[in-house]
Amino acid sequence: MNFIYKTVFLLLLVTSGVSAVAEPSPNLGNTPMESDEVFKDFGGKPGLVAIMDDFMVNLVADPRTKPYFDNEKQTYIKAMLVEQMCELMNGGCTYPGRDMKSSHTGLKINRAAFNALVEDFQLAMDKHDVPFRSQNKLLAKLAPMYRMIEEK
């Protein structure tokens, strides 16, 4: 599937709210996936670290997301993203961070910024050859978090 169609599909997935998502948990917003197959497709924890490194580079290079990520907290944010994704993918991690609402309060995140973040994440996943089906499974878990972080 070419990049444009994948991007459109992923944006539709994320903006639709995806109805096949489990009930939110207090910290992450969603419960872990039933299988660790997706975690393996991401390369386990070392793979997640590499993906998040590239994701952060993408976020800082993208003028739509740079204001949120070009700061002294990059190392902490990457570490929290690794733990969060690892937990969501049933990788044996426990996300120690704050809940999504309180950790994003005051950032004035809107749909355009969120969609840009998804695009940047997709680029990082593609760079690391994460299968499209596994990307979709993770994004389906992440999509409802938009409602927790949006500030109109």
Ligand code: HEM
Contents of the next structure:
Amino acid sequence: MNFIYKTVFLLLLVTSGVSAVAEPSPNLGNTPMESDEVFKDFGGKPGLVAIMDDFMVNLVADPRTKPYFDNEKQTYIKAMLVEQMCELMNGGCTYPGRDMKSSHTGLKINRAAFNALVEDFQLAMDKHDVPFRSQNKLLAKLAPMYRMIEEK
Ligand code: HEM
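With the form predicted on its own done, generate the form predicted together with protoporphyrin IX containing FE in the same format.
After this comes the whole thing, all chains and molecules, with the earlier chain placed first.
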């Protein structure tokens, strides 16, 4: 009898683990990476938090992006970016925020603003010595989100 309980428990463990990997959270914007090597290159969650802090400093210092971010929502946006990037890099997080379309509606984001944000993100990743290969793997997950974010 004890054996049956143990087997059922193990089966539950295995199947719940499998579904967690297979199902990205619904508002994530893209599917997560298969491995967590890139996440390790970002320094795990503490590294990612530090990078997002510098990213937001860059966004507010950059005249091209400042008008979008110069508000009281910075802390919330940073926290959401950490969870979103962590899940995309298969770091064991679940992004709890809004989807990319509804969270950017009304902001009138065009290609120039999008490229400026990507540059500011690259500067933050450079500052924290994230290898280019890993930077590019994450950027490749973000690039297709442009079509959900832009407004003509
Ligand atoms: C791939 C590119 C981008 C990603 C992954 C991204 C991600 C996010 C996330 C996760 C949030 C929080 C969502 C929520 O409300 O729960 C957010 C909000 C926001 N994003 Fe982006 N974003 C991107 C591009 C941009 C660009 C290019 C701009 C402007 C230059 C921008 C400006 C904003 C602003 C202002 C908010 C707060 C909106 C509000 O609630 O008032 N984002 N973004």
